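Listed next as C-alpha cells is one chain, alone, in the form predicted alone.
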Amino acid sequence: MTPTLIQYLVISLLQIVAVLGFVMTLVPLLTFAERKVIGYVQVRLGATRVAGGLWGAQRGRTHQSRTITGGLNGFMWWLGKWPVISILRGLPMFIADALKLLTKEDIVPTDADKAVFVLSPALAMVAAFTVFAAISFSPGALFYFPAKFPFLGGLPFNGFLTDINVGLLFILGVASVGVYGIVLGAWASNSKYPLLGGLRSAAQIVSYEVPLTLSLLVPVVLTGSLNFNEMSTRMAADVPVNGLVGIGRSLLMFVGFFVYTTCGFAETNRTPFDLAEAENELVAGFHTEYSGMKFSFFFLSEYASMITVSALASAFFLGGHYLLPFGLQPAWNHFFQHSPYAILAWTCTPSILWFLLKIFFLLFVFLWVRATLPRYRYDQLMNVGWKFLIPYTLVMFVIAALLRYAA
C-alpha cells in the first residue's frame, strides 16, 4: 500500500517524535547511570536519594510522609535492602536535575558576544540530534498500523527516518558541525579558560576525525555502499563462512572496532580524552561561563553524540541488527540451519533488540572507562591520534581494499 503525501508526512512526524523521545529519555537516564556505574566501579555510593533541606529517611517514619522528597527518600531507603533493585535508589535525581537546570539563573557575561553566546549551545545540540535522521534502528518496518486504524490503517511504521544512499556521509558531515558550537561558544564567552578549552576541542576533534573517518571507510570499501541499512546488513550477514577472506574480514572488523571506538571517545570529549574541559587546568573548559539550559544543551549534545558513536559501532562492527559481532553471523546461521536446534532459529534473524542491546552495552563502556582510566596529557593525546591511529587506519584501509578485490 503506497501512502499519500499527507499520510507519509504524518508517519514521518510520528517517527521523528519516537526517535527524539527515545534519545531525550535515554540522555537523562544516562546522567543517572553515570553516577551509579562510577559509584559501583569505585566502590562508593552513587546517587541514593533526592537532595534538599527537607525531611529525609533517617528522621523516622512519622516525618517521611510530610513531604514528597521525604516519601521518596523513605522508599529509596527501603529499596536499598534488596540486592538487585537497589540500583534504582536515587532514580528521581535526574528529574531534580532537569528542574534545577530549568529554574537556574541564566547568566550572560557582560563582555560576551551575546548573539553567538546564545546560539552556540543550540548549534551543538541541533547537530548532535540531526544525525539520527540517517541512523537505522531496524532494517525494515517495526510494525504495521491495524487495518481499521484511522487514516493510517495498513501502513508501516519503519525503524528509520530516512534511507538515503549516502547515509554515512550525511552522519559524518552533520556531526562535524558540532565542533563549531563548542568553538564559537568558547570564543563568545570572552574568557581565557573557555577559549583554551575551545581551541583544544577544535584541535582534538579535527585530529581524531581523520582516523575515525578512515576506520569507517573500511566497511564502506568492504560493502561498496554508503547506505546505513545496506552497510549494516552486508557487514553482518554477507561475510564468507570459511576461507581466508572471511577470516580476514572478521579480524579486520575486530581491530577496526577498537580503533573506531577510541576515536569515538575523543570525538565526544569523553575520558580519557576530555582535555577540552579538564577541570584541574581550565576550571570547566569551554562551557565555564554557561549556566542553566544553555549549559545543559552542551551536555545533551555530548550524550547524544555518545549514542551516535555507539550506534555506528554497533551497526558496522558488532553485527548491527544481528546477534553476533565481527561478521560471525553467517557461521552461526549455517550451524543452526543444519542442526536440530531449531528452537534457537530466532537468533538468526535481524531484530531491533540486538541493535539496542549493543548500544546500551557500549554506553556502559563509556561510563566504565570514565570510572577507570586517567586523563591523557594533551601532547600524548595528539601523539596517539597522529602517530598511531592514522597509520593504523591507513593500513586497515589498504587491507580492506585487498580483501574486497580477493572476494
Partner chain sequence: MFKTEEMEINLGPQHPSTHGVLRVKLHLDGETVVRCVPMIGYLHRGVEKICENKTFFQGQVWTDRTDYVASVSNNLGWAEGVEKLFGITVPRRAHYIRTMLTELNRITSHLLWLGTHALDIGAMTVFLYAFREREEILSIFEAFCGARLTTTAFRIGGLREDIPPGLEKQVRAFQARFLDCIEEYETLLTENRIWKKRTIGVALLNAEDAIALGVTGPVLRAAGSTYDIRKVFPYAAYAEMDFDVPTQTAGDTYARYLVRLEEMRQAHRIVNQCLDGLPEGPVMAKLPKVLKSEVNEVYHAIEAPKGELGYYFVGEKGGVNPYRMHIRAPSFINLQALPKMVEGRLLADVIAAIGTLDVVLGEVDR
The other form holds:
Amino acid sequence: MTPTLIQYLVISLLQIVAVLGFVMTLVPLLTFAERKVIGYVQVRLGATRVAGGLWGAQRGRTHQSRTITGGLNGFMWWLGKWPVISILRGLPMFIADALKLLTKEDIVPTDADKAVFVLSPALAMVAAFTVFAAISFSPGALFYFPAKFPFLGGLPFNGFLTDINVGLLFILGVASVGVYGIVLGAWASNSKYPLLGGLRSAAQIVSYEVPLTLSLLVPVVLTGSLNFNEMSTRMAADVPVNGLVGIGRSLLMFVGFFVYTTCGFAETNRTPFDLAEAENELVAGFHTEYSGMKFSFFFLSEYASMITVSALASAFFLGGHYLLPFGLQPAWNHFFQHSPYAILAWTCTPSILWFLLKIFFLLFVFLWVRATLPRYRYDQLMNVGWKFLIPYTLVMFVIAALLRYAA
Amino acid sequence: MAITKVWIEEGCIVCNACEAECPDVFHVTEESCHIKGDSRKDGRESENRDEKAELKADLQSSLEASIVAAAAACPVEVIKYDQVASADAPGSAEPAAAPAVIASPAPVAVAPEGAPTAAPAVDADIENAVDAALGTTGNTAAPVPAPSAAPRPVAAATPPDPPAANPAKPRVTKVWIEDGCIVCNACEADSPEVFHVTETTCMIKPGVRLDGKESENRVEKNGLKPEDGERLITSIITASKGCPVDVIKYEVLGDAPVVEAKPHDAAEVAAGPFVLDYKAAPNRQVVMPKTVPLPSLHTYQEEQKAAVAADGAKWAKQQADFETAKAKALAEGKDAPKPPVRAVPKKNENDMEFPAPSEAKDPDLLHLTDLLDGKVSQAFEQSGELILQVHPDGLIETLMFCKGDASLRYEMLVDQTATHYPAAEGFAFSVVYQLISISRHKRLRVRVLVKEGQDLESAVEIYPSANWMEREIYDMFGIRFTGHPDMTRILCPEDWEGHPLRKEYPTLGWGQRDIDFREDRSGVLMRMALEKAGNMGINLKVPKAD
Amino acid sequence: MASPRYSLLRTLIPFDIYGGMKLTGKYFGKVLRQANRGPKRTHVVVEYPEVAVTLQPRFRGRLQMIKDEQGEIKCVCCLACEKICPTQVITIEKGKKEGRKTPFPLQYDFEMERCIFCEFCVESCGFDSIILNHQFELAGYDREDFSHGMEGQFQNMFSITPVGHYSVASED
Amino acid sequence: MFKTEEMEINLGPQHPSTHGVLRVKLHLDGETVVRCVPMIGYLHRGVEKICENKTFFQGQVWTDRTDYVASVSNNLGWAEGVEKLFGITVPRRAHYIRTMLTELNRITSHLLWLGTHALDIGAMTVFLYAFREREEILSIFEAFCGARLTTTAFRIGGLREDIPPGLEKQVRAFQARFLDCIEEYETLLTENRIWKKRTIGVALLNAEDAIALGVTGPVLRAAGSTYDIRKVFPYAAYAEMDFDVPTQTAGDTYARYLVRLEEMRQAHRIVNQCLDGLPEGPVMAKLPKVLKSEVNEVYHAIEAPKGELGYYFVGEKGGVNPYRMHIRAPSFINLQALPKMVEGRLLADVIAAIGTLDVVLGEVDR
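Please supply the corresponding structure for the form predicted together with the partner chain (the preceding block corresponds to the form predicted alone).
Following is the full complex, with the preceding chain placed first.
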C-alpha cells in the first residue's frame, strides 16, 4: 500500500518527532547517568534528591510545607533501600538540570563577535542532530497503524527517517560540520582560553576523522554496503562463517571496533581526548565564555554525537539490529534459526531492542572510561592519531580487502 | 607610687589569673596562691597573710602596674596590697583600690625585675589589653559602634551652646517638605529628630511639631516647637543644604547660622558617637623594642662575668656587713649575729635548660675562621647550631668558600632571612643564611649585620635559590641586594608602602580600611571601652560638628 | 617496568587500561548491588542530614558555658580565656550578683563568626566552666543567628543554637 | 601581512588547577611555553608579623593555616622549634605520638597531592579514592585532638592530652587496609599508558638544578639525592625508627609520583613501629607556667611532606613572644623551580609541573 504524498509527509513528520524526542530525552538522561555512573565508580552516590528536603522545604523549619520536590525526595529516599534500582534516585535531576540551563542568564562578552557567537552553538547543535536523519533505529517498520486509524490506517511507522543507501557518507559528512560550531564559537568569544581550546579541537577532530573513516571502511569493505539496514542484514546472513575467512573477519571486526571507539572518543571530545575542553588546562576550553542556553547547545551536541558514535559502532561493528556482534550472528542463526523454542528463534531475527541495548552499553562505556582514564597531552594526541591509528587502520583496511577477495 | 606589701586574703580559688599577670610575685600552688620568696624581703614563700612582709625595694615600683593588674584580674578579689604615694614614703599604708579595672598591665608597665630589657616583653599584652578595651580585634581599630538600640547621635546637631538668656537666639519656626522628595535618607542622617523618611516620602516627626502629627507639613505648614527649633537649627539647615533635590524648606526667626553643606559620605554617616583617633590607634602605635636580642658569645660571656662579679660583690658586702655587725656586737657585748649563708642557685625543677652559647669547636667554623682572615666577627655554637658572623664585605667570599671549599661543601642555601633590630647601635638588620651540606650532613648559619640603607651583595650567583628569598627580604625589610636579577617585591603588591616586617610597621597596616568585624550586640564592648579607654588615656574623641 | 620483548604487545593490547577499567567497574558493581542504606556499604558518603554524622568525643565545636548542679554559672571571670584567645573573640564583663561570693559574668560575649575553634580557652580555664560542644553546623542566614547571650532572647550560651539543627550534640 | 607574536596568558589566580591563588604568567608560542613567571602573594596574610605579636603558645594556631593540608607537621615544627629555643626536653612517649601523627599527616598530604595531581592530568577517580583514605586519617586526628584540618595538635613541651582510648584500634584498622589502597591507586595509574605518557620526561629537574634552587623533599629525592631530614638530622622519634628513604634518579614527574607513593608506604611502616613501640610515661614536660625566653636564635627544620620546613626563631630576654619568627616554607622555595621545569615545554606540562611540585599557596604566601 503506497502512501499518498500527504500521508507520507505526515508520517515523516511523526517519525521526526519520535526520533528527535527520543534523542532529546536520551541526552538529559545521559547527563543524569553520567552523575550516577561516575558517582558509583567513585564510591559516591551521585545525585540523590532534587531541591529541598525529604518532605518539605526544609526539615526543622517551623513552616513545614509539602512540596512537589519534597514528595519526590521522599519517594527517592525510599528507593534507596533497594539494591540496583536505587540508582534511579535523583532521576528528576535531569529535569532540574534542563530547567536550570534554560533559565540561566545569558552572557555575551563585550568584545565578542556577536553574530558568530550566537550562531555557532546552533551550528554545532544542528549538525549533531541532523545526523539522526540517516540512522536507522529499527530494521523495518516499527509498527503499522491499525486499519481503523484515521487517515494513516494500515501504513507503516518506521524506526528511521530515511533509509538512504549512502547513510554512512551522509553521517560522516554532516557530523564533520559540527567542528565549525566549536571553532567559530571559540574564535568569536574573543578570549584566549577558548581560542586555544578551539584550535585544539579543530586539529583534533580533523585528524581523527581520517582513522575514524578508515576504521569504518573495514565493515563496509567486508559487507560491501553503506546502508545501515543492509549492513547488519548482510553481516548476519550473507557472509557465511566458513573457516579462516570467517574467523579472520570476526577478529578484524573486533580489533576494528576498538580502534573505531578510540577515534570516536576523540571525535566527540570525550576523555581521554577531551583536550578542547580540558578543564584543568583551559578552564572550560572552547565554551569558557558561553553560558545558559548557548552553553547547553554545545552540551547537547556533544552528548548527541556520543549517541551518534554509539549508534554507528553498534550498527557497523556490533551487529546492528541482530543479537551478536562482530559478524558472529550467522553461526548463532545456524544453530538456533529453526529452534523449537520461540524465544531462541526470535533472537535470530532483527529487532530494535538489540540496537538500543548496544547503544546504551556503549554510552555506559563512554562514562566508564571517563571515570577511569587520564587525559592525553595535545601533541601526544596527535601522535596517537597520525602515527598509530592511521597506519593501524590502513593495515586493517588492506586485510579487510584481502578477506573480501578471499571470500 | 609604689606597692610595699602584697598579701592574699582567704578564699583563693587557684585560678592562675594572678600568675599570668605577674609571675614575678605570685606563684599559684595546688591549694593557694603564694607571694614568691624572691620578691620578698624576708625571703619566705607564703600567702603573706599574717606576716605581711614587704616587697623588695627594687620591685616596689617596678612591679606596681602588674600587681595592680593581677589584683584586678583576681576573680575573688583576695589580692590585697599596700600602695603608697612613693617608695620613699612608706608611711601612709592605706590599702588603695585598684586605680582602674584593667586586666592587663597599663602601658607604663615595666618588664621583670632587674632586666635592663624593658617594655617589649609585654608589648603584646598591652596591645591585647588595648584591643580588648576598645572592643576591636587584633588587626582592626575601627570606630566603636554604638549599641544598636540607641538613637543615632546627631553629629551636626550640637551647635555651640549659646547663652540661654540670649533673646536674639535664632530658631526655626517651620519646616516642610516640598514636592519631589526622592527618599534618599540624607536628611534623616543629618537630623533624625526632625525628619523621618518613609517608603514614599519624607515626614516631619510628630515629636517636634506643635500639632503632633506626622506628615510632610507641606500643606498645613505647622510650626516647630520653639525649644526644638532652637536646639535643632543647625541640623535642620544642614539637612536642607544637604538635600540633593532641595525640597526641604524652613523659616527662620532671627539670624540663621551659616552652615556649610556637609558631604554625605558613607563613613561619616556610619560613624558612631566615638571615633577612634587614627594616629592614636593602639595597633598603629608601635612600641619599638629597646633591646637587641642578637645572640652572641661575647655578650653572653660578658653578662656571665658581670653576674658572677655582682654575686661576688654582694657576697663580699654581706660578709663585710657581718664582720662589722659582729665587731659591733662584740663591742657591745651582745650575741654575735648569725653568719650569712651564701645563696645556692635554685635547683631547676623543670625540663628546661637554656642552651647557652659556647666556643666554636667545630672544625668547619675553625676552618672558615682561618680562611676568612679577619673578616669573621665571631664564631660560636648554640643549641647545637654553628653560627658564623662575618662582615658584610666578606659575605660573598664566605659563601663561595662554603660552597666551593673541598672540606666544607655546603651545597644548598636552604633559607635566608633577616631580623630588624631598631634599638641596635651600628647596625639595623641581621641577615642570616642557613646552609646545609647534603653530602656531609651539616648545617651552618652565616650571619651578617647590615646598617640601615646599606646594600648587600646578592648571593644568587653562588646559590640560585637565593633569588626569591632575597626578593622576600627586600619586600619585608627593605634591604636591597646588588647584583640581583630582579629586585622587586614578591609578596606585597608593587605599590605597597613600607616594609611590613620592620618593627616600626604597625600590625594594623597603613591604608587598611576600617572594618569593624565585631558587632557590639549587647553593648558590653561599648561600656567597657568607654571605661577602660578613659582610664588608659586612649584617645577617644567626640566628633565635632565642624 | 615493561620488558622490551613484550613492549610491542603491550602497546597493541591495552592491558593497563583493562586493569584500570576492571577496578572502576568493580566499584561500580559493588555500589550498584548494595542498597544505599543496606548493612554493607562500599560508598563512603553519608546521606547527611538524614543520616547522622558520627563525631569523635574530642570534637571541637562551638563554645558553650556550663552550669553547675545548682544551676549556677561556673564562670568566675578570671579572664584567662579572654587573654589566651588567639583571635580575641571572647569579652567578659565582670560583675557582682547577690548571694554569690565569686564574680559573676554580666556578659560573656563570644563572637562565633571569628572563632577558630582551637580550644585554648577551654584549656586555660581552671574552673571547667566552658567547653567546646559538638555543634558543627554553624551557618546561619542572619547575623542574629550567631548571637550568644546568657539572658533574654538568646539564652543559648548553654545549649546548641538554633542554626545547628542537625548537629549531633547530645553525646552525654 | 603574516605577523606572529607570542600570546601572553594568565594561568590563575583563579584557575581550576593552580591549587589556590597561584598566578603564572605564560608567554606562549602556540602551545609551547616560552617564558613562565610565577606570581605569588595573593594569599599573603603576614603570618610572621602576626606571630611576632602573639605568644609562643598562641602562635601555633597560625602554623595550622600555612600549609593547611599538613598542619600536624607544621605544629610539630613550631613546637620543636620553640623547644629548641628554650632548651626543653620532651618525654619519649610524646615523641612517639608526635611521630605517629606526623607520619599519618604525611600520608594525608601525599594523598591529597595524588588526588589533585591525578585530577589535573584527568584521572578523576583517583581523587575520590585518595580522599576516602584521607577521611579516615582525618577522623583519627579528630579523635586525637578534636579537629580535622586545623589541628593545633601539639603543645610546647609535649602533648595536651594522651591519646584517647580506642585511637590505637582506629589507627590499626586503617593501617590494615591502607597498603591495598595504594595498590588500587597504582592499578589506576602506575602502568597506565596515558599516565606514563603524561608524566615520564615531563617537568624534568636534575639533582644539580634542584640543589642549586634549594628544592627539597620528594622533588629532590626523585632527582637522585637521598637528603631526608628524618635521617640526616633526626628529630622527634625518627632516630629510633627503621625506614628507608625512597629515591629515584629520573627527576621527572613520574619519578616524583613513585617516590611519593613509596613514602606513603614508608610512613605506613613508621606508624606501625610507633604503635608497637609506644613507651609508657608522661606526655608533657614539666614547665613553668609562663615561658620566658632568653636571647637565643634557632633554626629548626623538619621534613614536612613537601620538603624542608624550617622555623627560625629569635628570642629576647624575658620575652613571651618571639622577637622574630620566620617560616622557611618548602612550597615557596620549590615553586622557584617552576620556570626551570616548564620553559620550552607545552602548556599541559605546566599543569603537571604545578601538580608535581605539590605547592600549597597558603604556605607559599604565608
